[in-house]
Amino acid sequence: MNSVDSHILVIFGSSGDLTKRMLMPAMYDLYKKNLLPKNYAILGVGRTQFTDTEYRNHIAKGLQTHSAITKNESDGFLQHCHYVVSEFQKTNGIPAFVQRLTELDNKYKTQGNFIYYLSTPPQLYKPISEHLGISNIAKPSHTFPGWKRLIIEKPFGINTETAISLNTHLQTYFDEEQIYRIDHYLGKETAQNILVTRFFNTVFEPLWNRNHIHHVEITASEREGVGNRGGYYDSAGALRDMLQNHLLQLVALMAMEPPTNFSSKAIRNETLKVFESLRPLTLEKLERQVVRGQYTQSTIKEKQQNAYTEENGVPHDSKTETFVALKFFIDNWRWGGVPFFVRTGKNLPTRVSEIVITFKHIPHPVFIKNASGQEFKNQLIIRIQPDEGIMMRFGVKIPGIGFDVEPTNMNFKYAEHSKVSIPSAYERLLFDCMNGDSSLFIRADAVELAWKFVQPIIDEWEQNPDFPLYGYPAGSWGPKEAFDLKKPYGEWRQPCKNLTNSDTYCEL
């Protein structure tokens, strides 16, 4: 039985790319799985001049491209989609929107249950939320008594100051419990499986600490360059675009203490403690802990690749980083002294995101070395995307005389495990919001602490023009200095040892 309340999903910026590629396909998948309530509506809000029929045709084209369906299959879903022309960030756009929302609330009997999704540029977050507040539709009222929830996309500010300012503004009109800051990495099945792997299996949790783990590394690589997004990307860079949010959220899931229960409050309390325990980055050690890079021109498969500064919308003298690697520590009882390494970049050899936990050597090396003569440590690899799964590397005896040892892998892949389709990140997160479950959404205090942690890097890069910016050929694994950063603790795991220039990604 479906327990989701009747509601209206309002999408601001509904004719944009995110809505077409992610939100509508996710909603359609929920519809196909019978997970939407009987009474629901989707109200698109935007400046584009659409009638309801024209908007439905627009959505249908997007679904055919991104959901592999025919138009007829989506007709039942599309009848619940509506549209209103409104520049809602302006006061004169309010009456038409409120009138249409009222009509749909009466038609679908949704009792004033509204989800507001801000699929807009970040500069519109404040004016839209303010106008929702002054229109008396941000919280339960006599006219609309039901619940109200607000979903916003990253970036949640561009530094500590702006993050605090945004949170303060949003909390003027919405309670914190109403605000759902979405990070699609947390909606990925393998990211959620980190919690089950740790807290369900007794074989892992006793080893998940400084006594047994040598170091942790997280990689999030993208095969493509910035493409036509140079104008946006140059104002963000890899640190703001990936590390401050996606990667630190994965660190929190990986490093958190067991929650008292699996309520959203308990889970988010424990992830917050991780951010509170991050050892502050100091100016004196910054160059020894941070490597920033920018891709340079190269040739891949006889095709010339542009340097970052040759991309559309990028200034020729830009110092914006397309790669960043960071070494840091978590100062608490569980992780004291264990180094964490994270790296992310564009124009790397493949698209892959994974966590690698490397365990310490056995205390007494009975078997001195493996067959190749290389140093060997057990590893647990958690692949977030693509080819989602988990792999354990351990040593086995090579058949024959003697006790030569070689590493072998034990794999679990979601694609091979079940015939049940894996929901997309947006499908999972939208459904959670409909149910009022904020476990996988980011709380205001966590956002601010994450920004506070990386703020010294931002300040130093902005204030010190001599801070190194290392070039790396497009299609490589980043600058040499990133390898030097990790060298005392071993090499970065190479996700794809046999990768060719024609591969789009590597299997686990």
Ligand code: BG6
Contents of the next structure:
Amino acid sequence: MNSVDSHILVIFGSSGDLTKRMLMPAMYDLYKKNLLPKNYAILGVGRTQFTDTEYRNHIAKGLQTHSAITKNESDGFLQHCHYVVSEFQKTNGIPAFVQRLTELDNKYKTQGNFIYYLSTPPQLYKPISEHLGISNIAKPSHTFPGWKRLIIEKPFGINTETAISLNTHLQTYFDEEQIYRIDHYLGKETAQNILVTRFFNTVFEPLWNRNHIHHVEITASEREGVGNRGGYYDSAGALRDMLQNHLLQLVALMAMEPPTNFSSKAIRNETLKVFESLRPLTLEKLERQVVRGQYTQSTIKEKQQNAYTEENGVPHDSKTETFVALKFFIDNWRWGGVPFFVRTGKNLPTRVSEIVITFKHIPHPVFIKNASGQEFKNQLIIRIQPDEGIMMRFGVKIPGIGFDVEPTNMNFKYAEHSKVSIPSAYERLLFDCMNGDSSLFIRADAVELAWKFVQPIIDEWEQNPDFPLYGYPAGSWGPKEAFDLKKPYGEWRQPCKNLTNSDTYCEL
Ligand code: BG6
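What does the same protein look like in the form predicted together with 6-O-phosphono-beta-D-glucopyranose (BG6), given that the last one was the form predicted on its own?
Entire complex below, previous chain first.
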């Protein structure tokens, strides 16, 4: 048994894609692992005219597609799922919702412990949080004395100004401690393992600084194009969709100082300092530090791939970037002078997210050159997904006469290490929220600083129509200019070669 308080998880936007693909499978997995309390309920809220039974059938269908389900277990889980028809963002939707919440609170004896999950379009964040506030169910009250937590999904605004405005609005009705901003990258097991790798072992941390590290690169590549999300994506682009949030969060975990303890406050204070230390991007250097790209038509396995501008919902003259690469610095004692490179894009050869730390060259070349005649540097590769693990690259002597050296790899793979399957990011994050642990959620100040960092790029792209947008063939590793950006420090690690003509699984 576990110690999670009895509670109701209220999902606004409950018939949407995220609920079906992520939230319900995550809740179901928690249920199967016996991690949900005996008294819990899920209350879906939406416009669709579902009865409880219809809603359960709808969820069951989703679970069949996205989870391994057994009838007995899913029946037990589904019994706790309920639904209320309510457009809660409109004032006339409030009474039906509050009445249903009250009934379920009585039925399940949840004592007013409520999680509100906003799985809705972002424009509904403000009205829904406001209506929770004016209905007196955002904070503990006489009627509902228990805790209240609000989970929201990115985008947390679309620039610095709107992020501040959203935070201010949410904080009018909820205290900051009640707000859980999800970045699902922080829920990934391997992202959390960055902290354990760094702060549990003595071998890494002494090397984790400007004295030993030559540069850091982070790649989050995706095999798929924008699919049917063209409408949303075109107003976001790779910078807002991936870099401002997921990639900068990985940077923070990679670059932060050790927290004094593992409290959420201590961890988040340290990640905040990383954002505070990001060297501001200046207009003069922007073109030398940022490369934006957009995928163009290509043929893979004799199948023609759309250009981005041919995708559904995308204007034919769109200048939205589907790829971005950025070079930047963290101006603090640990990282002074160490370049960081990040890149992310859609329609690249494969789906892979990894952090590559390249160490400095030896101070004096005893063996001068390795067998292939190239300079060699140690690398530590933290593979976030897939094939999760860590790899160390180092040199070994080639057996035989002489002292020729060749690089080799030492691997740790999660799949080989543990029989326990890696939980989904949503499973982990939902469970943390139920326990009131906000360590892996983003605080308001961090969101604002991350936007502030990328704001000069947003401004320049909006204001300067001549800022280059480079095409890259769908299925390639992005525009040539992204390679040029990295070249002075060595090539981007290319974990999979010659992939454009095959389906790719990219091994660590
Ligand atoms: C989401 C983005 O936040 O992350 C998507 O909106 C992207 O565009 C996704 O595909 C990538 O997540 P993951 O876990 O598949 O790397």
